[in-house]
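What follows is one chain in structure tokens, specifically the form predicted in complex with its partner chain.
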Amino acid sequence: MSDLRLAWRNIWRNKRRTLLTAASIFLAVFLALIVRSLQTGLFDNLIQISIQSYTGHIQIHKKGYWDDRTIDNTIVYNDSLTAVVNRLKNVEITVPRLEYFALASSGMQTKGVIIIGTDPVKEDSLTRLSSKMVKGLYLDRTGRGVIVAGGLAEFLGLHTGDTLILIGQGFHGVSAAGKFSVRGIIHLPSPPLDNQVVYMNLPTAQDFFSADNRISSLSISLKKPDDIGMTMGELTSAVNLSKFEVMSWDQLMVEIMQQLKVKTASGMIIISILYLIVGFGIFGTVIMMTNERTKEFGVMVSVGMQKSRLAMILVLEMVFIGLTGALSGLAAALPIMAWYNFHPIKLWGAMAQAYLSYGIEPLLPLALKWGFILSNFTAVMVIVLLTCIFPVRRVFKLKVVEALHK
């Protein structure tokens, strides 16, 4: 007769006590775990969305940019940038874009714009910037012709074919001024972005900024998103850190990704008041298990079990408790997170048009990530071996001749 298997048998001596436990413990991995992959799918899939809706995987400035973003910290688009870039294999598509502030006005409207200048094809291939074209045609590489932003042009009265005039500031200090035509109306699902954004291509922008062959970012976007770590590496040894800076998506997006973690936090605090109520369950069983049984603790102790011995069994006792009620739920949750991970579940409604809006399918994949199941099962582990510090503590305290009086 093992250890293990007295453990073993002794949690069934109370089968109703022990399954009630394990039911507890079940149900609160197997929540914690759905609500966990749920939320975790949907900040990925953000996440995805807006890498590839704007910023890419990695982005490239002239050192300093990210902070205040003005034109005159911008960089030189050439051969030995793009040499370096297109050097590294995991490397899929990279994005130049000029971008800046200027006033735009027609008949009596005027707005404060963000002017972004892109090279069309390239755009596209990342960001399906063309998908969402609500009226005229996209950009092309070589015509003046600007696509303006639906709210924006709404908001000016423009339709396409009309003029747009746009008035601000050059790179060093260079006013600048235009007439461009409005070629197209494009919809952006982001309102603020719908209300201030103008398209142009690249040459136009840098002509309009008197900022020839200059960029303020040179997005990328890489085959291989989850070898990030190694690209950046790669990036950052291949370009002069004095000139560049060299930030991935989670740098560029601090704003979304503080806010993510807020959420998670949140997510988190509930499931940590779900595990404590299910502690103080597997606490009170804890009790009870000790209590009922000084008289036979007495006992053992007596005829020569050492008191360490009979604290591991009560310690194992608990442990089985625990990983029946944590397998099972793990065993519960995994198909359901497996099987909408691999076939993730159809969006509907307005959740569903913000999606297609993006040009991205409205699917939602549940994460199935290593990393919060483990937490989540070393979370009730840990709970269960802090219930056991009673009984442990009982046993080490246990005085013979009183537990045998009980």
Partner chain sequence: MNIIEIRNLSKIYDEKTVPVYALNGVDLAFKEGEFTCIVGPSGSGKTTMLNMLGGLDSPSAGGIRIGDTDITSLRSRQLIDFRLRNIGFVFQSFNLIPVLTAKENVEFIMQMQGIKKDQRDKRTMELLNAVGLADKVNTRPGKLSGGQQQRVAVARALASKPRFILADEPTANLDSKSAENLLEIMEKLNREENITFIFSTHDARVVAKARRVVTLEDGRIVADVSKN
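Show the form predicted on its own, please, because up to now only the form predicted in complex with its partner chain has appeared in this conversation.
The text that comes after this line covers the one chain and nothing more.
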């Protein structure tokens, strides 16, 4: 305890130097936490939107379907498949979908569209599709009415109650054609999807494509997303991998994951440069402090203080300065991160339009995860400890007679 008190008193003998060093550490920790929080919040939001709006955490489909997404590469949707999936404790929702392309027509206008046949109740549980309705009614499980994306409805001049004609190719080359009543109009945040998607319930889609009891994929939402690795292992051992393919969300969104890795790497480079600059600043302070106190060290050793104890006091001094700066930076950053985690920043203008073009709500939440908070705090303290090598080495190599004549 005496060493701790002595170290604490020593750092305040030169208040200006101590405060400047602590301030540089404070600024580094504060900026690093805010940058990492922004970056992590943006990425987590993008991934969560992608999972909730379409893919789910895991998808099961026919082996080879992801490379050749045709109506012929569909699987039979039966009780045996659902029993295997629902047996797993971590599975919350399973959403069967049948997807394929068709030509949509209304009046003199025609356009290629994506038809998504789904279970309305399960789909809404996963993607909250009903909350995106702007006109009319949401899908039901029995009727033949469809809901049309807003951009597509505008292009075709459709309103609720109008008739939509669909022509395409069904299972094994069977002709697919039908007239459907527009039950409602939906707004999707992604312009590409908003301009070409038609939703119908699963039985209607199966009847239209002559694909009885068949689905393109089974999307799975998990209760505990962090346990996706364990659930993937259970699924791969439970299903016939010669017929089915089990893919996690990061395998389904390879392009997005690659972009996130690049952005994460660039962010880490910026933070590393920031810490490098701060490290040199701390090291400069240590050199000045050591050189100024060489005579003091000589006196202390000459009156009987062990060099090991003196070195430990110097390390404690630097640890106190590091903790003062790091904890104050953490204390300043945490309220900001917490506030904008629960109240995301609303974007506007060109940036908001850019987000909307990718189907992302123009919000910028800050992440609040102890993982990167502790990693940044640890990084600063490691830098501080590394700078202690110089004064410790000088103390153990100290020649008392020379030091007293400084």
